[in-house]
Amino acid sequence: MHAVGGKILYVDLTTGEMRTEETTPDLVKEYLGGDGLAVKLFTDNMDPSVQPLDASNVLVFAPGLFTGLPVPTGGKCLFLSRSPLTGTIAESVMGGNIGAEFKMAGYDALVITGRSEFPCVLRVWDDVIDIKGGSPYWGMVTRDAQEAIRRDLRVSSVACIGPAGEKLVRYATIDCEDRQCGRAGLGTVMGSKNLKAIAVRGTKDLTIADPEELIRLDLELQNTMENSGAFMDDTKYGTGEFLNWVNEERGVFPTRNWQESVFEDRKEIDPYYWAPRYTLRSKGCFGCTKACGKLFVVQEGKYSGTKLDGIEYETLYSLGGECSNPDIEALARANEVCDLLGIDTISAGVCIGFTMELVERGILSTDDLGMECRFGNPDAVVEMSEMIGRREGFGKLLGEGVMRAASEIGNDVERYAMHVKGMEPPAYDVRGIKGMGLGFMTSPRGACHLRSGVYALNLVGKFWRWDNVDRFAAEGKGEQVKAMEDFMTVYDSLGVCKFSRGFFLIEGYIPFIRAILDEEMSEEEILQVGERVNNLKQLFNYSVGVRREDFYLPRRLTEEPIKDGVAKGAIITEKEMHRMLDDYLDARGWDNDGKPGESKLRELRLA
């Protein structure tokens, strides 16, 4: 078949058994690749009674359908499993080269089960698959491990975990060339399997139905991107380009563990300040010319030697405003610590901000923590990030995530713990963008802005099918979030970056699919892939006990109005939370507890 590797690779780390299956045309048409294919393979092979850290948990790796081909921003790949942080199905997307290498080795997905008796590295070199000893790399930080494995095993690309994944921090990441699958603890799943890394070299060609047409489309889209204002801003300042606007004109930048929504001391963490001073050059994902990554280097001072690919908008919030940290150099060092040890910056920052609020309220003390972990102390953000990544001191508890940490501390501190389904939230105070609040609730993996991406629609007021959207209104959000979730799932199945949604909508990818697969798919058929995938995810979550109450927002968002800025007074009342959730469940065709209905499943050919 055109443009696919042609095979799905299965590896059992307990027995060492390996096998392949053909990637059928029907499977590609029903699920495309990436997120869609990974969900199908996961739900086909996973017993819902298996716990996230059991050897039998299934870990799937899948490049997008477009990955490895000349499609602008189309270089994404993802890992998917049952999350140790949330207990739900969870995926995480990244842009390292390994997705393209894996496709060129001849595979469309990798399904890993079992647990190795010893630390190991799974090597995929075209048709040769072997399990190598990983002990020499166990304990290495991500950057060193990738360099050593590439050199020793003569591979092109390596995705690995750091010490945090080995020590089972519940939100450990998987790193590939400074790009991370950051959310939901999929690096923890690798650590539980004693799998330090996946190392790949692919040398085969991918066949395309109409190469000349694909190149024409590629150049056309590239030209569209390069002539847009957003392209210039993103390549100059990265994903944090709109940080000041979110604070000043929308008032929804969570600060001091969501007690405030405007970070007054944001001068240094604004990319318009730091990009000209600390950036050596831009960096892009595989095959992307819209390079929004920045090679950030601190040349002198306390944090001299800090060097990383960043700093992303979400991290400017989590290790910045969330902790009231105004020092860009300390923030960059904390970001680098998280990347090297292998922990998610969003979850780590929210756990630290939560701890700082408990100190501020006198619930925790310096003696409890062994350090001065207070709002406005930049060094504390660095030090606590290190402690979490190494599971040392109080960092051991925070490595469990804010939900479990609050339960362990007791004293009704759950009211200060920011999470949905156990996942710490990203950088949008949803009291001032209510549609995103619903998106936090309905995301299969917990509080997340990327499953629906509806923050953009609510912040700007228009996108795709909608115009004049009132960000403070609860009405009409169910259908919007449902449609946007299906939209974004298609992006994750194709393997294109969500930041390209401003240039091409779903209909823009129809000719790409035609040129690549020689398949004629309508916009409706493509969106139905997204809907099918989201119903499969919910079927799994329902099977493991996720019910209506698990969708609810943290108490702070329904009990405390925003205190400052242009969104002052905004709140999602409990009544509005239930109304939005009911609207969403109706739009999905699910019952009051979120169970997909039989008629919907038949419509999607899932029953």
Contents of the next structure:
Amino acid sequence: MHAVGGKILYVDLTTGEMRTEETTPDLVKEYLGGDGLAVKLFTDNMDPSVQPLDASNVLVFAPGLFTGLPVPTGGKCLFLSRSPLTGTIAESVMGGNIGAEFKMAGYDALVITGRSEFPCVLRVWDDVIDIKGGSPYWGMVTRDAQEAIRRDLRVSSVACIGPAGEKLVRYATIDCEDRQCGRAGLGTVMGSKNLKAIAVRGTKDLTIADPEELIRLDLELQNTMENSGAFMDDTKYGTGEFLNWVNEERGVFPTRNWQESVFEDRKEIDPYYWAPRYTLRSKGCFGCTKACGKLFVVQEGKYSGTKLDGIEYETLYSLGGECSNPDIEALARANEVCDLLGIDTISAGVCIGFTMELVERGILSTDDLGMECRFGNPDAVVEMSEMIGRREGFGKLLGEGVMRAASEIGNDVERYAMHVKGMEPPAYDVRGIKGMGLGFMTSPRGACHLRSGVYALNLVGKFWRWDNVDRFAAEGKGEQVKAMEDFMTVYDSLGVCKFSRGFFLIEGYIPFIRAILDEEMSEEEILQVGERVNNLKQLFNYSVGVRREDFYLPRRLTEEPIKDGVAKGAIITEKEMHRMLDDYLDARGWDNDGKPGESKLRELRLA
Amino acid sequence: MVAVLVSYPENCTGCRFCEMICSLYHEGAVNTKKARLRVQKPDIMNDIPLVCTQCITCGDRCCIDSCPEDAISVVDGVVTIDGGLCTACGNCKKACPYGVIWIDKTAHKCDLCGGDPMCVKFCPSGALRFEEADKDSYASLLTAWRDD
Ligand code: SF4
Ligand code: SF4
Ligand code: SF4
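In place of the form predicted on its own, the structure of the form predicted together with the partner chain is requested.
Full assembly next; the chain just shown is listed first.
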């Protein structure tokens, strides 16, 4: 079969047992790859009574269907498991080269269960798979571990966890070439399995039905991309390109733990300021000809020596505005600390911002914390990131995530804890983007902008099927979020970057599927894969007890209107929350409690 | 002087599209290990595209001299392997200072895609160019990264 590695690899780290299964054409048609395939394999193999940090939790790794093939922006891969942060099914996508390497080794997915008795590295070298001792690398930061393992085990690509994953910080990342599966604590799951790294060398061919046609399509797509304004902005300034616009024109940049929605001191954290001063060149994910990453280097001063692939928009919020940190060099350093120790910058930043608010309110004292952890203190952001990553001092509690930290602190501080289902939110103040609010509520992995991506079409006002979208209205958002969730799931299953959706809608990939697989798939069929996958996710979540009351927003967003900027006064009322949710459940064909209905499941061939 | 591939690592984004497209164009399948150029990533700071210099700089380490069968020669400015004579002994692969020859039943190396290099066409950042070059264009590459 074209485009695929051909096999699914199962490894049990407790017994050392390994086996493979064939990747069937039916599986590819129904689930494509990436997210779709991972969800299918996870739900087939996972017992809902198994807890996230139990040895029996299932961790799936899957490259997208297009990963490893020359499709512009199509090199993504993902990990998926039951999240230690949210308790729900959760995936996280990254652009490191391990996805492509793994497919060239002959596989489309890796299903890991069990727990090794000792720290280990799983090595996949084409057909030879072994579990190597990982003790020499245990404790190493992500970059060092990758270099050492690549050298020692003679592989081409390594995905690993940092010390935070080993110590079970609940939002630990998995890193490959300075690209991370950042969200939902999948690195924690690896740590709980004593699995430091996955190391791969693949030397096999990936075939394509019609290479000439693919090359022609590539040239066409490359042309479209290069001639679009968004391409230029992305390659020059990275994902933070629209930071000023989000603040000034839309007023939805969460600041000071979401107490404000415009960050006044944003001058330095705006890429239009820092990119010309600190960026050496652009960096891309594997297979991406758009390269929105930036090689950011600090050459002098206190944080001299800092170097990283970043800084992404989300991190400019979480370690910047959220903590009222106006200092780009400290922000870069904090970002690097998170990457090296292996923690999610979004969750870390929100945990730090939360702490700063408690200090501001006098609920915590800086004596308790052993540092001046206050809004506007850049050094505190760096220091606290380090303490979270190393699980030291107050960082130990913050490493549990803001939901657990709040319940531990007590004193009704839950009202300041920003999270949905336990996951800290990304950089969109949804009070001014109601559809995105619904997206936070319904995302299977908790507060997330990427499951639906409805922020973009609401902020701009139009996209795909919609025109004149009113971001402040609650009407029509159920249908929108449902459709966009299915849409985005297709991107994660094909392994293409969501940032290419601006150039290329689903129908744009029909000729690619034809050239690569020699398969005819309609837009409807492709979108149905997305819908199927989202129903499977909710079936799992329902089986672990996710119900209507778990689709909610943090209290602050339904109680306090936006205080400043052009979105001043905006709020999502309880009533609107329920109305949007009802519309969504209707659009999904799920019952009032979130249970997928029989007829929907039959329609999707899931029952 | 004739045009050859020249690499500008300071522009490279590390996307490795060049490797994928090179193998697809020549082998009809994607396999970065079969690309006739490669992108070396020694650490986070560097992405170094290593390309065939068509013998401009190779000197006494050139694949041409290393071949016991005299299977390699310069044809119209392109260092070319005669597959009929090649015995896949691997000497040329060892000799190439850039490590851009790969071997299965015969040795394979960059043929400049017959004069319209695919890798250059797809490189999004100007890290690969098809232009006239002299020894100096490659000097920094060899000092930046050398796979001995
Ligand atoms: S295509 Fe260009 S930018 Fe991408 S890896 Fe190759 S040389 Fe570097
Ligand atoms: S293949 Fe290597 S040794 Fe031969 S000409 Fe090219 S660069 Fe020189
Ligand atoms: S010029 Fe052609 S053969 Fe040579 S490296 Fe580039 S794509 Fe490969």
